[in-house]
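Take a look at this single chain, the form predicted on its own, given in structure tokens.
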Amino acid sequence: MSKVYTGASMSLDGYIAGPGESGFEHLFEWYGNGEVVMPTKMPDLTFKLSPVSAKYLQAHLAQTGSLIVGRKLFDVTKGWGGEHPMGRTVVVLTHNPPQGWADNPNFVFVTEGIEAAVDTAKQIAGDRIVGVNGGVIARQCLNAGLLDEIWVDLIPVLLGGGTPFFDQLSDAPVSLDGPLSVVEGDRVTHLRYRVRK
């Protein structure tokens, strides 16, 4: 079965998001500060990454075949136009699923729990990974034991507040093997861990 990761840009503080969803600027000044050009599939987002930043994120794409989001990102993102950036299946973990979208086959709308939306996208994500997307939907996965591995893209800012990556756990503290690998970007650093289970 797909192994279960989550990964984020985060803060040497330990955040997502700023104070009042600020700091994006920071977070995710690593996808323009490079000469490799990477296009995305929505046409008015190209990511423009070190050579180091663009093999380890080539490398990740190739691995994750279906991602797991909450209905508030697929909100603020308005469903990405109608396609996620990586081009992967997104399954939209909520409880009332939206109008209009339940002809479009890169979103699937799970309602019966986190153990269900993961489940559906180990399926569509056959032999490849399954990427959770941060804070709650992450916790929600760590939680029930669901979570195989930690990526964490850190960035070399304090936010001073915001969106933790992790918070409420249940069952703090929680022990990670690794660093799995440690890859030195511009403005990044890209770490992965595993969850000891």
Given for the second form:
Protein chains: 2
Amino acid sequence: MSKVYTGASMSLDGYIAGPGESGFEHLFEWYGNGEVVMPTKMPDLTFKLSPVSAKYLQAHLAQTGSLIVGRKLFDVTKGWGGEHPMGRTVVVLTHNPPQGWADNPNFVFVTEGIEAAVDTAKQIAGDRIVGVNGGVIARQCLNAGLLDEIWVDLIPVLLGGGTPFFDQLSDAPVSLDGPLSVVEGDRVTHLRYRVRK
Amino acid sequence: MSKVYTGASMSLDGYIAGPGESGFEHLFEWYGNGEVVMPTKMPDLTFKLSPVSAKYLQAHLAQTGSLIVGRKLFDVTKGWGGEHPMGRTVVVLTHNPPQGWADNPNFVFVTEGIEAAVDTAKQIAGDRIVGVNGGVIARQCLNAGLLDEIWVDLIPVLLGGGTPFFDQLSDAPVSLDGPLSVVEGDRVTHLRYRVRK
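Moving from the form predicted on its own to the form predicted in complex with a further copy of the same chain:
Full assembly next; the chain just shown is listed first.
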């Protein structure tokens, strides 16, 4: 059975964005501070990673079969110009599927809620895992008992406020197991945790 | 010159206490989930640590020469019955020193603000380091540029809210270096970071 994980770059004080959508120069520094060039499906987005983080991220990508995002991220990125940078099918959870996207095989729009979105994404992923975008969607998965793992790229910075990785949890405290692995990159510590059920 | 550090057990989502002062059974689990018995200066407080965490904590204690706490913690603990569990001199930052403590050599009351408290604690610590209690005092040190290191005992739990390790930072974002070390205990990951100045 396909597992469901969420992951994000998070400051030591628990934020995936600083106040007023700031702090990304810190949170995403590790995507650009190394010598290993890693192209994405977006022509103007190329990662330059440390060897350790490149190996970690490549393994991560290889394991991932599909993604789930919310409508807000889909809209903000304009559907990443037609294909997600990871090159995976994206399940978009939305009340109203957008016009003009029905013929694009890279996106599937699900209107029946988080459980249906996870079911759809698991079918697409097959024996690989499903990646869930941090924030609202990850919280919905966690609250519904559908989240298996949390992958944190822990950044050595205090942002002092902003968007928490997790808030409004309906069943806190949530016990985790792990870290299952600790991988030390350059200005990032890659941590993986399992959600106890 | 003596360094100043702060440390605390913190949930993965950044809290040193859950909502309504909850969650301590998670945050402090590692103080009681092992076989290495470690007495403290308080007769009814004995730690039972994993071998890894015991070694880490003993090294930590050996390096620490003095402590700084706020008046609130001093009052809540009633001065730990006369001596701090770590057996170190405690500098208490307060506007009004309490009555009846002038003859106790384990406590020094400083009324002239955080810089004076740090100066006093450094003199007491000598060539060892100064431990600063998390929360308000640590934030005052950080905001005044007086904090050198942050030691986080990262706990695999999401508390979903409560008391952040750091908030109301006057100069966020605050860049850190590290982790300087990663020590994996049982249901705790001991991380040390240096504050960039």
